[in-house]
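Coming up is one lone chain in structure tokens, specifically the form predicted alone.
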Amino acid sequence: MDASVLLALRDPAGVPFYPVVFQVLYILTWALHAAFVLLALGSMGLSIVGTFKQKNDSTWKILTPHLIQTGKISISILIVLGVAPLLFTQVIYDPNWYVANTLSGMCVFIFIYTLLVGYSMYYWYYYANKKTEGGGKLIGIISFLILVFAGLLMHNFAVTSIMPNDWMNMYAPNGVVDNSGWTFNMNIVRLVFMVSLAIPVVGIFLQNYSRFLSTREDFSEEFVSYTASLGTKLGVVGLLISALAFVAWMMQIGYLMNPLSLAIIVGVVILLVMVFLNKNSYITTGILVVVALLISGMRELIRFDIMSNLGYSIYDYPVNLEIPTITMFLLTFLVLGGVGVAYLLTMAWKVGKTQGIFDGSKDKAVTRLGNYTLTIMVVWMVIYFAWGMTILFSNTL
């Protein structure tokens, strides 16, 4: 691929602000959306184990309608987090966004439908299993394929994006052009690591799950200390597979010995001994943060240095600078998402840890956050139409 076809199909407007930071942003939003791919692959599957268990472990009868809840919130927040990293990624990445959408539109255009299907035949599995202990087990499996079918969909439109040098080989193979949108591509060993991650990643959730009802009266100890030893055991053996693949992955690329991927191995490590240990599940899950983070750096590592070699750098990428966008989007970013995420978690902090049912008018702290959180989307709605219908009649009269 010439570097001039590549740099011929960038936006000629430019970018609103400076690259680098949309290039933080993905990294940021991709390790956050990961985050809650990997928990809902990891507690949907661990929760059809659980339909064959609950009737006849009481153990089994209380973990797994919180796993098939914590799967069905999982999905939803994992949705609306995935629309970031693609938008951050089509502003600075545009040749790979609109190339790869056009050689594989069909498996994009059949993803939307795999994904509504899916999630919907979640709802009809969380309902049947409520309904019945142990009911819905051919629906989960179903809806747990068909999701997973719909990450495979994904997986292949991030591998196509990155192969810039097999693009007209993709798009006319053999010298005969095919515009059907089904090309597919896969890399089996990336693919394995980033399942695996799933693993661990529904350990440790255990494991805070566990911690966090400790305090509580109406779940036994001998409950509480199952779950704990169940999250240890995942953590433990999933981190050690995801190890295995990623030193797999990184060889295959070469990059085996780069300084990020050294640092995402010390992580693992370093996640592998507390989570063995778990002391403290809640310092656990902030260093599985950070290796998340590092995970999301590489994989933009590896595209950003495919595309250098070609000659394509985002940080050359012409910038005119849209403050007041700018200054809205950190503003909706920070100040309202902060304030609404720190309600909800406040709410479902103090909801789990209150011994019956929980009155938030009647707290001080949920009902001023609550209250700010209102406020806030008022401000934010008013200003977001006034502005724009601003823009609008001043460009058009």
Ligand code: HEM
Given for the second form:
Amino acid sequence: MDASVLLALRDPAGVPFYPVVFQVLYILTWALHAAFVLLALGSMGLSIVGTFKQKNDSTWKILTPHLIQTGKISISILIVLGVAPLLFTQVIYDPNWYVANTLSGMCVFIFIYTLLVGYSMYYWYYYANKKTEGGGKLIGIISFLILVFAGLLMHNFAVTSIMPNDWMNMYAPNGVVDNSGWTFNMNIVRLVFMVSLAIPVVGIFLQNYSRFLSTREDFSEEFVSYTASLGTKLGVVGLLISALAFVAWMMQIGYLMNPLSLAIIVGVVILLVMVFLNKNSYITTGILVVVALLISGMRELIRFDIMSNLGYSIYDYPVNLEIPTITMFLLTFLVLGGVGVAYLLTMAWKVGKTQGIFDGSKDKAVTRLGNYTLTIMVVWMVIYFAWGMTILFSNTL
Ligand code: HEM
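Having seen the form predicted alone, could you give me the form predicted in complex with protoporphyrin IX containing FE (HEM)?
Below, the chain from earlier opens the complete complex, with every other chain and molecule after it.
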């Protein structure tokens, strides 16, 4: 692939801020997306196992609906969080993203319906299980497979987008244009690694779950220790599988000795020890976040190297500074997002820690954070619309 073709595919308007900032934001937000993808797949998969045990086992009777609920919420969060890396990708790697979307147009189309059907069926599974213990097994399995298929489609877009040298051949195999939109590429080792991470993630989640509930009197000691040891088993076995898959992937693409790859391996070994000892799972989660960021960085490094070797560097992207836009974005992200998420998390934490019913209006911190969130939201909406209208009218009148 000639660099001039790639450069011609860039947005002539340039980027509104320094490309490195978008690159960092891409790495950060993809890690967040992946965290919830893995928690969704892991908790959903384990909940299906639970549906087979739920009727006769008092532990799984409590655990299964909680896992289903965790998966249900995680899917909605992963969808929201998927949008962010999508935006950053199309800002700095627009040639890649749009070519992949064009070549795989049918897959993009199918992706939307896959998600719609898969998530709707998840709700069916949730209600069926709520109605009868152990209910909704088949629907749950189908929904799980559909959502894994959504991940496979995402993987196709990611892989196709980093194969610029083969694009021409995919577009016109043997010189005959193929505009069917059915282009499909996969790297099975990379995919197995990504999806296998769902096992350690749900393991560490279970360790946190057990630790969180250990202060509650309405959950028995047996339940708390069972979930902790199940978490440890899943975490250890899952990390070993993921580590093997990671090494295989790195060997396949010749990155095994890369410092970032070595840092990930060290991170996984540290995680393995921490999960095995299970001294404080909240700290283990902190290390998991660091490893997730390193993995996200690895994905970016691979793409960056492929593109740089072809003469396309995101750092050479023409910058057309637009300070107001970036300020609005960062303020929205940090202030509105930060306070809003802090409010929801504080409330969720206190609800979970309270015996009986939690009344948020009687809690100082929750009330204060709720009021801040509402005020910031109203101010944000006023600024957003006033600014938009001003620009619209100053451009048209
Ligand atoms: C159940 C649904 C989903 C699953 C299981 C899933 C899973 C995945 C996986 C496994 C990858 C990594 C692929 C790879 O690097 O090989 C990925 C990447 C990604 N996903 Fe998702 N995803 C889902 C939904 C979404 C949605 C709804 C969005 C956007 C709204 C999204 C946006 C992205 C983006 C932008 C990437 C990175 C693509 C790239 O770097 O080229 N995902 N997803």
